[in-house]
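One chain follows as structure tokens, the form predicted alone.
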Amino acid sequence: MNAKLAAAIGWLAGAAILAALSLTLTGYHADLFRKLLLTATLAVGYNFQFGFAGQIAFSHYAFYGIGAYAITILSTRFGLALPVAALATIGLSALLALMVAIPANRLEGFYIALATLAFAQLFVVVMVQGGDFTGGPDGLFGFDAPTIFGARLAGANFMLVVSALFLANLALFAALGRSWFGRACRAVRDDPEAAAAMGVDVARTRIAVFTLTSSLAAVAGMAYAFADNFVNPFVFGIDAMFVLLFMVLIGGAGRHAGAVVGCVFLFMLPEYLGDLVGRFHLLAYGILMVVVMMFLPNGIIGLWDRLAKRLRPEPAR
């Protein structure tokens, strides 16, 4: 079968499965599904930032929160129409991402991680101390789901939107990974000096990756705001960021499928092992990550590759 045809069939099958789940799941399972999809959307973007471009940043969840808070405040406090509020949120997120990325680009490795960690913590502090404007530690709640073209974004309609958002992010980053930009990102990740010698603008590439992935995290945050019509600053804390990092590492950094597999695995782990893991889930994640890095350096998706290679029939001699 032609590779492009097989890929198209795979995308159509995935879209059909997500649409079917969106239309059939209800109650708790519907809530779990839409939040899993939103987390997977974040994981795919962070995988490109970390796995493809090699940026160790801890601000991804902060931009997720910026998107959630900005769309809520602009549409409820200022009464802007949803499309206008969405465009303003994306513009604000891109501007803030540039304000972080440009000075952080002067730093290397561990210091970039510290700078973005400080920004993430600052965001939570500002939201907590924002008083009535941000809802303080209680967050913002009580606002209604938006309406687009006469359809209310709630229930199955909202889940279809979230499914489309996940697929769009996955398709975008898959296409970028195959493009010259993806090759430039991998070159910068592996050896910035060699990449610069080959004509890659290392600084612009790093800034572009950070701005793009952070802005798309904010877009996912806009959807999150209407998942429960409630936003709380502590949802976007550093604990959630570390879990996102674990998802990418355990699934297989630098592989889109790995990010999704790692997300599903760690997101569902507390659901099935809640009584065993409980509030020690971060400790369990850390132990699991050590085990995976020791025995599966390429993540869960690397194990799948090895199994597929063994099962693949050898060519006739």
The other form holds:
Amino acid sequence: MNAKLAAAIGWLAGAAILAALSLTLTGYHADLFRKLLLTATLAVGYNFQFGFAGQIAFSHYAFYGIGAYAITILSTRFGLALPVAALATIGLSALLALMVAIPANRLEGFYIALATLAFAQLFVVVMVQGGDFTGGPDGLFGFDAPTIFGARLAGANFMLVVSALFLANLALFAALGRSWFGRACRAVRDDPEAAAAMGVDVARTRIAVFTLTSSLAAVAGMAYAFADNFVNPFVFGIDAMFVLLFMVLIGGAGRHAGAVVGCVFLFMLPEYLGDLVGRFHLLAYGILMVVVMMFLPNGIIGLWDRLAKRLRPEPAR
Amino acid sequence: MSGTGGRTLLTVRGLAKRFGGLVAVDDVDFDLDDGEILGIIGPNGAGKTTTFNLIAGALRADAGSIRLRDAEIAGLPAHKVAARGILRTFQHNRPFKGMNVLENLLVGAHRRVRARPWAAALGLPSARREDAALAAAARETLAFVGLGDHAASDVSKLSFGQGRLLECARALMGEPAIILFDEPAAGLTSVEAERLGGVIRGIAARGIAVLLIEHDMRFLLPLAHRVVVLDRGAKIADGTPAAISREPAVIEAYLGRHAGAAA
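Output the structure of the form predicted together with its partner chain; the preceding block shows the form predicted alone.
Below: every chain and molecule of the assembly, starting with the one above.
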């Protein structure tokens, strides 16, 4: 009961802090805050795909882009009402995810990486070559922030929505992660043959995880479209995807808190690194990542676990 | 022939498997009853492991039938065989390394889970209650196999013998009708093997049928109610441990067929 109460207080405190930041931050800091929240939402989902289910996939940012492009095109070009456009976007991204996952899962691990890498590259190419329909290399811009229930989805309203989206993703993946489904995912990651011997349908589990996490990346992408009311194909490229992978690895793959911590760390690092080491900041960033991955195999959260263990006496059995 | 007089649970008829020109399993028949401990023995290359894998769904039979009660299960993939209530252990322990001992057992309970995926995703009270009930069952099962102190342990902290007990406990968590053991005594010390034998007897006493393939006769003969002997893919004997150890065909297969042929 105590643990339940502590968890409830933790969630409420988190929500209160995010709400307070949403209502007070302005200008550059507001922009950093909402992009950080969107990236953290992606990181939490990618951690489930990669850290829990062990799928080495590179399509997470592509689905983020699919969400952003689809909602913009459907609501501005086709004039669909926002809820209709949102549902259609989710349907489309789920369908695309299935189309990638089903053939990729017939093949083994390495091919999932190749298939999703190809898919991610193809997405950027199609968006760049899409002419007027996708806006080509310039992307889509000049559309208005939508209005929901009379509130314009901009400024503090937008940040509140993104805060709620992040918390909802975190809560969903936390619940899923500690449920039978999360255990089945980790079993499939650790030893697919042994998982099948326990009755876990390995292919179905993999497809379900990929479709769910990819669709939720698209939902985050829908929100991203209205962060600046600007959608550009190069934002969703493979560079960003690798940074997302490093966020999860450095934070601690397979741990929700790790994904969030790793995201905050890598997202904020360039902000401070530039002042510290000037034009060498990219080099410093790279070296730091190599060092962390060499010496902290379980990421920042693994270091935290070790410290906490040292401070606390061994619990009685 | 039955060691326990229980109902027939598994009926294997005409089971066959070939790999290229090699006939690994050739027209094998046997039955397995409720609560029975059935051993399958034979010299190297006799087809024990292939028979095991055919039943577990790791391999597909070329011919023959495997019926669980009245349902045909030959040709089902491994996860569907498990879902029907036939769970297995691995000869080289294969725990889920990223999970602690208790979580490993909960994966074993996969076929018992009733909560729908969305109930799990939303953390609904019904799903949480089921989880708590399964965790309680897992603690009991750990105590039953003698790992009661290790619920929260990392699986890497277990000895090889404890790892084998974890294999048993994980399979037990599925409330199986049958547990298949793949050479359970392999790699164990005599003390560990004796302890494992006790656990296997306890499993059979719960009414769960046990089918084990085994090399080690000193482990198997006192444990099994009945033994099926395979040689070069075919069944050459089927009976109580005492009866099969007197069969000339068994003695010949084990002591060398040259001696037998010369006689």
